[in-house]
Amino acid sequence: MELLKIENLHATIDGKEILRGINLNINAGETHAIMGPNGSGKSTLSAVLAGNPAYTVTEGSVRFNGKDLLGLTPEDRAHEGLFLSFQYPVEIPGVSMTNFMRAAVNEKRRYQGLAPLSSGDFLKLMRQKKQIIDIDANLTNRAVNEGFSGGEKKKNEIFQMAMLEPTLRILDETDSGLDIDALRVCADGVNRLKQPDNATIVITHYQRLLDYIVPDFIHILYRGRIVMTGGKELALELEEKGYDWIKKQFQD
């Protein structure tokens, strides 16, 4: 089943064109990795899909679950099942994880026409998801990301993803700043949450993350376009040859 269809997507920020014709189809059950050098448009693509208002779509279309994604507010995109794991998760002092997640889960249920979860049912759901992600209570009992290490912030986002059960998970350089142990823990959480009806976009510079989250397809993004697509072996070739290999082939 086709989950996401991007056609000829162009986007700008402050009048500068970053995305210059993205075409990408993603089916349920698939994992896609997007790689490319700095400034190629990887994080811009994730921000545009999530609805970041700093970016302006100038051309193209995006269909998500058959709906016009670009016509939805950022909140409704999330309620429809799109989740973005940020490269640098923000701290929200004074807001407990429990209250934050209960508000998010019940807002999604309201959007779906469902009754909100009671306190007891919500805490039961949290216990179930904490077992899947193997996250300590001392993290979920604190304010959102306040005082968290980089690895704890990323693990917390995977927990949020587990609670919200999105159909499209976008991981924007989730390996940034992680040591190998934290990377393994986060990747394990992502893999445990993979289902036949959801899909994942992994945005990364490095092949090492793809040792743990194995993609079905790898796309190389360069100068705002997908210039190459292949299987997981493409990441190994890129690791060996470096991004200069891409730059030499696709200079304008």
Ligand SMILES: Nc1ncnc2c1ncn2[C@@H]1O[C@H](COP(=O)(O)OP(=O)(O)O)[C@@H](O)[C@H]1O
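Just so we're on the same page, rigid core means the largest C-alpha set that superposes within 1.5 Å between forms. Residue numbers count along the first chain shown, from 1. On a predicted model such as this, the values are computed, not experimentally measured, just so you know. First, how it differs from the form predicted in complex with the ligand.
- When the rigid core is held fixed, the Cα atom of Lys130 travels 2 angstroms or more between the two forms.
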Second form
Amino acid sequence: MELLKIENLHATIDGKEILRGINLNINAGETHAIMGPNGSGKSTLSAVLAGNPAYTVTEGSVRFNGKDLLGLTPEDRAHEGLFLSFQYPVEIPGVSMTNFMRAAVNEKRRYQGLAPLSSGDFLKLMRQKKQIIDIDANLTNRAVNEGFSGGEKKKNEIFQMAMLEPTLRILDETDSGLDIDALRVCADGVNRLKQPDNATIVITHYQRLLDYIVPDFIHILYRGRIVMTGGKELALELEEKGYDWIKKQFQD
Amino acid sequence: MSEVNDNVLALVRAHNKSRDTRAAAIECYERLGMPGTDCEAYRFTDMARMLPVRSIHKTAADTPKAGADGHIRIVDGRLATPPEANAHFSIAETGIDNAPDAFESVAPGVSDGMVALNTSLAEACIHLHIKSATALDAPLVVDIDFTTAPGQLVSPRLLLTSGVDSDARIVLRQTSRTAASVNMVTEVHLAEHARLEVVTVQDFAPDAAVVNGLYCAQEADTTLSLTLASLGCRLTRNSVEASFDGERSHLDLNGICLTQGSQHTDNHTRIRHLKPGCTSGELFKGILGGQSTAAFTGMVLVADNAQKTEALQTNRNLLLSPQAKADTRPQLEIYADDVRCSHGATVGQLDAEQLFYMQARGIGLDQARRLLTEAFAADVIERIGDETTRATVREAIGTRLETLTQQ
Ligand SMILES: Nc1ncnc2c1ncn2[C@@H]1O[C@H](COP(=O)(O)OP(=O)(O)O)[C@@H](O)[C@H]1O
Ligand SMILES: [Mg+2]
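Other form of same protein, the form predicted in complex with the ligand, not the form predicted on its own:
In what comes next, the whole complex appears, and the chain from above leads the way.
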């Protein structure tokens, strides 16, 4: 079943074109990796899919669950099952993780026509999901990401993903800034939450993460376009030859 | 200026027959008049234009009825039947000319037109005294209600005194359902070793115009915590002054104001470090929507003998709309050399990245704005020492923010 269909997507920020015609189809059950040198537009693609208002889509279309994704507000994209694990999770001093998650879970339930969770049921759900990602119990008593270490922030993203059970999981550089143990915990969480009806986009600079989250397809993004698509062996080739190999081939 | 207010002086004269305190106050008002923006302390608020005075409220002969909630109640400047005599505090109403000694000892009637006007017109001095060497567990709630018609100036006068080594919390809940014109003065005096918290909640009808003077004096070894939670009405002017008249005392002065539509709030604060070894911490925050305006003035005076003074001041403003405007003005006058003083002021908007992060988790824009705005207000509320009062204030602000944060 086709979950996401991106056609000829162009997007700009502050008048500068970053995405220059992206095409990508993703079916339920699949894992796609997007690799590419720094600055090639990987985070831009994830931000545009999630609906960050800082970016302007100038051309193209995106269908998600058969709906026009670009016509939805960021919150409705989340309610429809899209989840972005941020490369740089945002700190929100003064807003507790509990209040933040309660609002997120209940707004999604409202969208689905369900009653809000009772306080007891909500806390039970939090406890249950915390186990999946082995997150420090104290983190959920603190303000959202405030004072979290790099690893804690990334774990917290996966924890939020566990709470919201999305159908399309976009992981933007989840591996950056993680030591090998934290990387394994995050990857395990992602794998355990994998379902036949959901799909994953893993954005990464390095091959390392793909040992843990094994992709069905690898796409190389360079200068706002997907310039190469292959199986998981493409990551090894890239590891061996380096990004210069891509840069030379697709200079312009 | 305003045609409406040109005849206030005539009204004041007609209202008063004789009496010394009054006569002196009227003389002062005659000299000072209703302050306009040419008056430095009222630079951001033209009283003559903003405070409608068409007539002077004359209180009823009957004593207003007390509520069943055990609160002390003041209606249109008059004390309702007070609670029974109490081991911890006393409350009484007197006329202006036989008011207790502490009356007029703190408020600057000779230099501030609004104080002089209040003294000229107040029909009673309501005196709440916390007895020496007592500690009150529960906060004393004083409901200060206004029922007066628009343009009818009402001038309540309150005196709060804390006895030696007393410990108390007082909540002043100012409310109106009418577009009242209010010019209230409260004097606060702390005797040695007293600890007092005063939380003022201003919850007026949207068209009310309120001038609220809070004048405090602290003897040695005292701790005073003042919080002003102004939920917003057409005009809110808070004039807060606190003087250290003894050594080793501490003042916390906190405020949070919400404004929307075309409302205006002017918090004018002045802390006078006159004695050595005193500390003051000041935190004021403004949350502004619509085309509303808010001004903050933070005057801090450190006299030449007031060594080892510590005075920290912060003012932060959150503009929820591009048309809202905040003015902030720190004014530090420091004549001593061994002091630690700091001030900081910011005017900003909600953070776009934080908003997007919340939206990306499915939290709608209105709710995201509300959560972030509540977070902005939180540290002022957290500074309220009394837990019940803190919860009440948090809820009142939360309710008001629901409408304020909607786009
Ligand atoms: N506000 C901005 N104005 C102009 N260019 C920007 C802005 N923000 C990001 N960019 C540019 O967009 C490009 C893509 O960035 P990004 O999507 O973060 O790349 P990646 O995630 O692949 O490293 C970079 O060249 C970056 O400099
Ligand atoms: Mg990136």
